[in-house]
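Next comes just one chain, in structure tokens: the form predicted alone.
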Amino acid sequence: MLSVNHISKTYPGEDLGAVNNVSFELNANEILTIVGRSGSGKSTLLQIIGGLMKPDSGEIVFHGKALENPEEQLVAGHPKIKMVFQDYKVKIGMTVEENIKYMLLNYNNAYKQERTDELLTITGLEPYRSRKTNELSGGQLQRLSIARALADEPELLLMDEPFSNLDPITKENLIMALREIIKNEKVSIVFVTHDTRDALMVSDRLIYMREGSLIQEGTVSEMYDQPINEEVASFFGRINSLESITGNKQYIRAEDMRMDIDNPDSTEMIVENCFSLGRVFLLTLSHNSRFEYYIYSERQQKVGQVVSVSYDKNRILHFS
């Protein structure tokens, strides 16, 4: 439904290209993340995408038309296609209810109530639907914003860093609740963020960028388990190297490593540090007084003393 051909972008001022050369497509139904470091161009390109920027080359196709620029247009963007930001974007001082009904304005009371209510239910704020802005949690305001963006039926959301001012618990919730809305609305989402678990729970498809370019592309398993490099494997969680071990410039995750005093080809390591999350703890590991590891542990260990480590040889990663 999307095809995002070549497109570049440089800011005046500046040598890099904030976006260089990026191209891609997006299926309908489909949740594709963009992720990648601070700097790295997800958010340029967003707004390249929704029409409210002008690329210096390249084209944005939408369902076989290519999209008008902004000077273009008397309002920038595309009536079909809608941008949720971090900062909520709603009508202060109106309840929940009547901020999905600004956006329905041009349609008739029948078709407004009944989608309102709609939105209400599918995004969980029906029994909020009375309450005023400024009474709802970071969490109701989010959702309030995707249920404005979808409210004349878009058939693509632009999700721009939307989570990063929740707490993890209702972050995490929201993300799961996305899926089922998606599911309901038949809508498809580029969403940009720099945080490896929220891109990991929501996505079908992943894009890694590094200053303004494509760096690899593929399904959530073939991101974790088939990294293009040291960069892209490590955005996506700890991992060590295992040039101590094999003598070879061989990588595996953290969670791959695991205390094995049984197994003969295991490695002694001393416990630098030892960190809680909770019911596992994080290691970090010395071999050789200078190589670090890390790994994770059902049980707290003392610092200082040594253990025996193994790794799953099928699990090494392989960078092409």
Given for the second form:
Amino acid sequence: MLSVNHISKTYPGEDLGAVNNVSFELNANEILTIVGRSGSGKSTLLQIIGGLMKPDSGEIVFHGKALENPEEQLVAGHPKIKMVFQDYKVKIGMTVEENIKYMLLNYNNAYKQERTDELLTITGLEPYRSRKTNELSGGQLQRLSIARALADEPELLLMDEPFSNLDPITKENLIMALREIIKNEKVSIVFVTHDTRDALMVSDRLIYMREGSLIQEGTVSEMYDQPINEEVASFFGRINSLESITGNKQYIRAEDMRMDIDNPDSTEMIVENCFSLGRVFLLTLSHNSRFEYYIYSERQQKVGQVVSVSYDKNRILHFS
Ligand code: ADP
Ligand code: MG
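Other form of same protein, the form predicted in complex with adenosine-5'-diphosphate, not the form predicted alone:
Everything in the complex follows now, all chains and molecules, and the chain you saw is the first one.
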């Protein structure tokens, strides 16, 4: 439904491009996540996709038609493309229900009510329909922003770090709600985040950006199990260099190493630190007093203790 074709953008007066020749495709009913560190060009790219900023070169093709320049339009953007930001876009002083109806001004009352009820259900705001915006929590306000963005049945929702102001539990609930919304509404989502956990939970496909360039594109398991380089690998979870064991520049995920006394191939290491993660513990280990490893342990370990560590050879990461 959407083709991003060779998009480049350099801000006036800057030497380095904010977005450099980025291309990808988005399918209908798909959640695609753009990840990368702060400053990698995610927001710039999203503004361009939303038709709010003109690229220096390249084009955005939506349903086979190139998006028009923001300068050539009365209202920038495409009516079927809506954006959701970290800041809530709600009407202060109105109730939740009024806020949604406000987005449906062009429809008759029967449809307006029907669609509002539907959106209240989808976003879990039904119990709060009569509340004013100042009586809502951050999570509820963000649900309302999403309901408002969905009101006019957009085909594409662009979300720029929409949950970064929310506490972890509220955030997780909203991420699960997003997957439900995708099932119920005929909408595709481009989701921007710098949070690994959000990205892994919500995405069908992912794009990793670095300094304006697309470094890797793939499904969740492709990005996780076949990362293209050390940077992408470590974005999606802790990795260990096996160099002090194998003598080669090989990497493996922390969760693919374990404490294993009976294994003749195991390596002795010293526990440097033990951090509780609730049910499991994250250990930092030293090998030959120089090399540092991370592993997860089901049991708490004493600092200074010697442990035997082995790894799953099939899980060694191969960078291209
Ligand atoms: P991200 O959303 O991944 O953090 P941005 O798209 O906001 O990245 O920024 C990409 C690069 O462009 C950064 O180097 C940033 O400093 C620069 N940048 C962003 N907005 C502007 C602007 N309005 N003027 C000049 N440079 C900008
Ligand atoms: Mg940003």
